[in-house]
Structures are given as C-alpha cells and as structure tokens.
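Quick heads-up: it's one chain on its own, the form predicted alone, in structure tokens.
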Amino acid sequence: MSAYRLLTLDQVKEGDELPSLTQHVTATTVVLGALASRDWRPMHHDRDFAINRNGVRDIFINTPNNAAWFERFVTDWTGPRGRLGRMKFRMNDSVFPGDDMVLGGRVTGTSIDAAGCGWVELDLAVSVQGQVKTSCRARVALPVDAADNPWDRHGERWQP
C-alpha cells in the first residue's frame, strides 16, 4: 500500500498559502493539451498560423489545458481525497512555449455545509514572470476527518 497525503479540513485555515508549482512550457505542453481536449484550432498547434494570422508570438495554451493545470495544482495539494466542487477562471493573457508558468494560491475560507461536507475556498493564479496570466476561484471538498471521503458523497450529500 502506498502512502499519500491526507489533508483534512482542520489542517487548513484562511490565509494559508499553497506551495507553488512551476512548469516550463514547451510546444509539446501546448500541443498535447490541445490534442487531449480535442481542440483542433490551429493557434494551439500551428506556429505560423498563430503568429501570422492571430498576431501572437507563438502557439499558446488553450482553455481546457489551463483548467487541467489548475485541477492538477489543487489535487496535488489536497491529495487523492480532495474533490473539486467548482472552478471559475479568467484568462487575461496567453501562456506560450518558453514561459515558466507558476501556479500559486491561497485559502480564502473554510466551511462545513449542512450535509457535513468540508469545503475550502481558494484564490489561484497562473503567473509568468510575476504577471498573472489567469486568475481562478475554486471550491474544493476536503475530508473533515480521516474517516471522511468527499468522493463517497452523492445526491443530497454532495452540493458543490
């Protein structure tokens, strides 16, 4: 049996900073993200199109790939029992090959709903060279104790 991090609600408080994640973006990062989401638009895989038709410096990360990076960032922090409830983000600028994107965030609140599910509210961001490229707000369920598992919640017990 492998050991994994079990983050519970009582270990989290408002103002906590999440450990940052830095990822060097390559053309492969961009193209594979677009392929995985079946996004065939050329600005995500055709450099000539991106530069000459869209007027940007290179191909760039698409919306579903951006979402996937946020999801990975949150679940790396929570461990396997963390369950994303909601996520809303705003892309302000593009992330290109050659960029070092830094994902960071902080806890903005914690609560337990009427069904007994523990919730953490997060403010997250993808930054490149200190400039926020995408901002995000997320709500993630955490176990209230070692016996709880948000993935076991369904129907009325799961209200994201």
Second form
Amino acid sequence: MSAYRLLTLDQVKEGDELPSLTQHVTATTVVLGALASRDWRPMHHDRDFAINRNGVRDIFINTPNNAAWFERFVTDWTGPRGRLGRMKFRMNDSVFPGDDMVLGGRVTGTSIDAAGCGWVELDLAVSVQGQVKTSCRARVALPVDAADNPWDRHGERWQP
Amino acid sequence: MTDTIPEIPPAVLALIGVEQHPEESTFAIEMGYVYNTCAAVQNGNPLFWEEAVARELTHGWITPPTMMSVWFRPHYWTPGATGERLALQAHFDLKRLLDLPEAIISGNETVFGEPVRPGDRLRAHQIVRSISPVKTTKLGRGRFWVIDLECFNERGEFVGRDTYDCFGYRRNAS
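For comparison with the form predicted alone, kindly provide the form predicted in complex with the partner chain.
Below, the chain from earlier opens the complete complex, with every other chain and molecule after it.
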C-alpha cells in the first residue's frame, strides 16, 4: 500500500488557504464529466444545441461534474481520510471549453462536535479570469489525530 | 397565457411535505462509473484506486460521495421506453402545475450519510419543502421552491439528501 496524505485537524486553522488547482477546460473535459455523471442533456455535449437553443457560447460543465471537481479539490488537500459531510453550492455562471478554471478555497472555521468528530468549514470557488463561476461551502470531517478515522463514524456519531 | 400568475392550487399546497416519486437506483452500484468520474476530474484519491487503502479506511470499496445523484439518472434509452425521462420529477411537476414554463436550479446543498458501496441498491423519494409567494427577479416573475431528494440504502441507512433551490418563472417581456 502506498503512503497517502494525512491531514489532521490540529494542522488546520481559520484563514488557511487551500493550494489552488488550475485546469484548462476542453470540450473533452466537459463531455467526459457529463457522461461520467450520466447527464445526457445536449447542452453538455452538443455545441449547436448549446449555442442555438440555450443561447450560450459553447457546451458547459454540468452541475454534478462541478461537484466532482470540488470533491477532488478538497480530498487532494485532506488525503483519503477527509470525509465530506456537506456541500452547498451556487452556480453564478458556466465554465466553457477554452476557459482556465481555477479552484481555490479558504478555511473559515474548525470545530470538534459532541461526538468527538473534527470538522473544518471551507469556502470554495471555481473562477475563470478572476470571476467566480460557482461558489461552494463545504463541511469536511478531518481526523483529530493520526489514529482517528472519520469513515468509522456511523449513526449518531456522524452528524454532518 | 396571461401575465397573471395564478394562486397556488390547493392540490399543489397539499403536496408540501409529502414523499413523492419513490424510485430505485437505475442499476446495482458498480465501480465502472467511479473510474469514469475519477478520470473526468483526475481524482487520484487512493480510496477509489487502491484496494488496500479502501480496506483499511472504509472496509472495502466505496464510491465518491458526490456521485449520489448519478445512481438515479435514467439510461438515455431503454427498450420500450417512451417520452423523456426526468431526473427530478417533482421540479418538472411544479413547473407544469404552477404554469411557469421556465425554471432554473439556482442552488444545491447535499448532506452525505453512509457511504455508497458497489453492489448497493439505493432508493430515494422527493419532498417539496416550500413554495414561495410570487417574486420578481431579473429573469422574470415566478415562484421559488425547495425540493429535497432523500436517499437510503437497502439496509435502510441514510445515504444522503440533496436539497434543490429552484425558481420557476415567466420571462420578462422584452
């Protein structure tokens, strides 16, 4: 088994910035994401439909794939013991082929709940040329120490 | 169509808080779509690629939490199926029942419960939580509504809840 990244709650504090991630978006990026999420709607794979029916400039990244990008971005930072508890996002605008999509984020709080689970609150965003396209608030469980594993929590011990 | 948006019919008000549209995941959960999803976003989380890590941390393979809605999306085509198959039926019901031809989903919140594992069969239902009075936005006049999609596994464990903030409207006259 290869070594994996382990981020514990004591290593995180409010105001910390997550390492940003830049992805050049192509038509393949959009279509791969749409089909992987079983989203067959034409505005995510048919450029003529997107332009002529939706009135946008090209096909664009679909919402479930947007969520998958946020998940990847967060767990790149936490390592595999990081466990998503909650995500809330708001779509302001679309991301198109040709865009350089930048994912960024900041820690807005940390806590330990009554069941002993460590939590970090994050403000995340997908931006293109400095314009926020999608904003996201995430609540992510982190181990409180190297022996802890949030994935072992179930029932009353898991309160996202 | 007139410009007057009708009152909310009593039959629609009666739907608020009621479980509707029970459904099961389209197929037993499998790892093929997990690899497709991870590849699409270059997600190298070893939970989805290294069995030893999955065994140590999650007692076997799990699927990425953000894939919850993926498992309920209908096939593009099935033998004998007719008509468009819609992923969030309660949303399209409200568009029709409230006579609001356009609609957007403006926000989404997901709460994640038990992880979804290969072989799981999931079930879900939709609940309309609220419908607003008539509002005017830059898109047009209409109503906001909130729909929850609650999901459980075959053991009855809570898997997650997707909450959709929607706005159904008529376009402003140009």
